[in-house]
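There is one chain below, alone, in structure tokens, taken in the form predicted on its own.
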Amino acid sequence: MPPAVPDSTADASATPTAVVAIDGPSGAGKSTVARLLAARLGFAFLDTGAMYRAVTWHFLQSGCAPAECAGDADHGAARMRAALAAARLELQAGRVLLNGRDVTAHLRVREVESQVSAVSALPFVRTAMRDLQRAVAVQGPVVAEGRDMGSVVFPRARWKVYLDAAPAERARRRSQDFERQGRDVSAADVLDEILVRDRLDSTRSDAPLRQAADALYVDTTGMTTEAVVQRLYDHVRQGDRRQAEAP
């Protein structure tokens, strides 16, 4: 279990509360679980990981991803800021649109996977995505998954969950995802990438991967997707009952 940190208090009074905030490391099953849970609850699904991947893909297409501009005096910050300012990101019925183009099919390619942690660590990218995520959530109840949903983006979320699993289990799941996509990636390579991403996500200076102090911790190792969804559904409904019974 990762160390818990206190909830962020920055702009706390202005953040939405009708949120199921699901955090956890790469390969823990957050996207699948969050999507299914949202459908069962009748909430909107906010796939923040897809948002960061879309920005990463946009930077790659613009020739200014972190690995491509390491030699710049500012490490490419100016070029990336300009590219981000020109990006219009939309989430529509499970699809991700960038400047009107559906880029969903490009978000899981290896080039994006190798750069997304570095892009996600950029404070100006996180600020832009945080503001967009809050704007989406204020429109109605959502299930939001990511790395800092409960600790930073939605510190007042009514329900917070931290999904985890053993690294080997997460690598196995990600390998299966790649197989379904027709990609031949060895399990050892997938595990190496997961461990690198864990280190980058948990040690970045801005909004590192952490379990919020008041989040429910769920180790999904050995659990079916259906069992995890049921566990979270029960958690949300129990919270609803407790709130209804409160004097």
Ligand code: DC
Second form
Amino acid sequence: MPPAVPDSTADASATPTAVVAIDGPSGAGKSTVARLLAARLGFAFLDTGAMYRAVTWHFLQSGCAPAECAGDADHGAARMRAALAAARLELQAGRVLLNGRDVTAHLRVREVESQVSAVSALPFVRTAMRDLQRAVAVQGPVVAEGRDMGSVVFPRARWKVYLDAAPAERARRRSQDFERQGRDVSAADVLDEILVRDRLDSTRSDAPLRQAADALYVDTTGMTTEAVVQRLYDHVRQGDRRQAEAP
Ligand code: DC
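Switch over from the form predicted on its own to the form predicted in complex with ligand DC, please.
First the chain shown before, then all remaining chains and molecules of the complex.
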């Protein structure tokens, strides 16, 4: 990933448009769907949750994650800023590199999961991630998934989608992910964690989880992954056709 783009990109009127912006809560299936859709369209795939997770892991390694710095308000923030300034994030073919080290295997551990919402609520972290995300999309068309893709990072995205699913279904999907990773977490715990994360992600003051006004809403409850990918693929292609037909 290239270095952060300078301030010109803070101006939303200059943000990339060749973007499928996919937002939604945890467990709505965004990552899987976005990855498959990107492959089908020949677009790059941008997993912005992985970026926030990598920063959280880096803060944990640097001994300055929010929970550890809670009693140390100002110094904690200064240490996190310094750690962030020293972090070089790169996304390469589904892997996340931090200062050249592949940290992908660490992104879904519990310590990261329990602190990532607090880290992603920090405005200076969000600004840095937003600039990196726009720098990626400047290079070519992307499918970008997260919480604020259509609302904040890519307000001019040509396609915006909000993927949702009933909490029980999202918890079931996350439990299956954990099982595949060999982790034994009860369905009730997963549901509790999902509801906590929903609340934190949608009530933070900076770029909370929101459906963009011009986003297509898709409730994926009961839908197969293939059906969701097809729905989004059709949406993108129909949009293309309409644009080509416009006078
Ligand atoms: O999608 P995920 O579970 O990998 O996201 C991890 C966390 O990062 C989640 O708590 C919300 C946050 N996040 C965010 O605030 N903004 C994004 N664009 C993507 C993720």
